[in-house]
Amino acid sequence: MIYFDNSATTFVSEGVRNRIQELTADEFSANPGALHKLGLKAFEIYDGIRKDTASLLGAKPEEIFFTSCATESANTAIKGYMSRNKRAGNAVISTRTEHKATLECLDYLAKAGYEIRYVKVGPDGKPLIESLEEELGKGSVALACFTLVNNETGSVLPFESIRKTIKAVSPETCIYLDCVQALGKMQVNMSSLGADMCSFSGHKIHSIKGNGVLYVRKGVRIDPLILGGGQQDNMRSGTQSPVLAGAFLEALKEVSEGIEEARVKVAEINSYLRRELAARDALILSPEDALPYVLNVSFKGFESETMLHCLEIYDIYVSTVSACSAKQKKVSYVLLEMGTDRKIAANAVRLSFSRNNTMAEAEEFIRRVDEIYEQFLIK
């Protein structure tokens, strides 16, 4: 099997499993709310691996809580930070790539009357600083949104262009950043970033489904999307899980290490499959400066579903559009925000890479793409 689909979700890693393994034994599993001892004990457990992951990320504890995915991070951030700060300002900005999680976050915010102003994009995916000026001089900008990566080109947004941008125009301004298919791929650092919010992802990063991180900076103030118990300093309630949280660390400590050494390996895959397929006429989407771990590619004569399962038949996955968007069966938004002629992000196939991936697996790949084309493209 050849996967390509990371950027949908990726493989849970052995140690991973080995963690969870050992959180779930009866000792760790009372609830870290009881007072007894062994509520004590699942507290002092999960307490000491928010303060791991806090430093791992650059963070302090108390700018850390654990979600269930980056979807629910993102709704608290967006929703949360304009609910509690109706006073900064009536209207947001953003772009039309981001993840779904982001824009239907915004959608939600107009139809309760919000302003939502969109910042046009270039080929490369990347904001325009020019209608970002333009957007944040009108004024009244409480909150901006941006994808550091995005996980559908893998286009990297210049960060420090865009934030001196709105701090020098609107200093008041917060930043919300979406980090997802950042994290292990690229040195990501709370301290030093210069985001007021940013969501992470565990299945992003070799961890199981259902755990993520939201981190808000001291100071910034937001209302809860989950209300209960208080749990987590009263911004996220219900009962706290050592077992998601500690899975979500022990993938973080694995992607946090040798970050460097992998992005060169994955880049010379990327570059591997760029040369050979441009070879064969397809049509490479994602920017030259793309972080490395994603390309999106238009295969000339095939719509991106057909080479989809093309490839499935040999045993190789990769996906269309984002796997939130895939079963609607649409053309990529990304893509044609991005300028792309309809008919090309149609034939687009997204390929996504981890660590683990060989430049074995890349060469049978491109075997296999010639069999197709030998097999069922019509001369």
Second form
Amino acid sequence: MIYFDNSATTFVSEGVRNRIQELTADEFSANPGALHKLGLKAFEIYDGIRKDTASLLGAKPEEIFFTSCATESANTAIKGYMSRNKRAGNAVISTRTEHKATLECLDYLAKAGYEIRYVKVGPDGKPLIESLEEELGKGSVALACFTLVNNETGSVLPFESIRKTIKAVSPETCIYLDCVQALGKMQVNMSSLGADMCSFSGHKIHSIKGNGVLYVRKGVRIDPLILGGGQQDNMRSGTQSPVLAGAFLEALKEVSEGIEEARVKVAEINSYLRRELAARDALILSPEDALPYVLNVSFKGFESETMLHCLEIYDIYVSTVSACSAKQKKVSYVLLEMGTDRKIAANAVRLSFSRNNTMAEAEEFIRRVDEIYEQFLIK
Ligand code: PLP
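Same protein, different form: I have the form predicted alone, so give me the form predicted in complex with pyridoxal-5'-phosphate (PLP).
The complete assembly is shown below, putting the previous chain first.
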């Protein structure tokens, strides 16, 4: 099997599996909110996990909240900020290339009467600074929402220049950054990054599904999305799970330790595939300077889904548009927004890699593409 669909989700690492096993032991399984000593033990382990997670992310423990996924983190950050800070302004700035986790929150806000202003992006998927300045210049911008690495193309946000522009034109604007596809693939450190709120997802870094993180910089006030018993400093109610938090931390440790080694390996795979695919008349849609973990390619003569199923015959797994919207059979809105021709976008396939992939798999992939062209292309 060749699994090139790591931006959709990753396979659970051995280390995470073992850690889950350890943390499901009876001694850690009491309610961390219970007053008896078993409860205290569960809380102690959970609290230690929160501290270690914060430290690896360059944050303070009280800035880290465990959620069920990055979608929940995005909802909490975006809706929670706008609900709590009504006097900060009526407008939100973003791009139309965000993940649905952000776009749907923005639609929700639009229906509630907020003004959503979309900044244009260039052919490389990066927001145009002039467009950003123009939208900010209209005033009243409470929140700006961007993504550090685009999930469909790997396009990397020039965050420092975006942040500087926002701070220069509208210093009070709060910045939310989706860091889901960046975590473990490039350095992401909360203390040096300069975003106010960030979201992360465990299952994109070899943890299980069901665990995410929301970072909220100290001093930023947001309303909680989930109300209840007041756990996690009233920010996210619901009994804390040492198992899910511990799985996230174990995955984070692993990706952090292996970040450089993995990047070199993945970059080699990416440049080999770029070269070989371009030689076969495929169009590379990911920008040149994209993060090497994502390679978006348009195959001549094959619609996205046809190519996906042809590859599947050989036990090779890729995706069309992002998994969340793939079943709706739409052409990628991200590619269209970047100005990609609709016919080219309709043939786009996303290959996405992880530290587990090898050059041998990349070579096998190319051989199979050749076979597919020979066998299935209608001439
Ligand atoms: N943001 C980006 C960029 C993503 O790629 C994804 C998942 O595809 C999400 C947010 C949502 O993550 P989750 O599945 O943890 O809700």
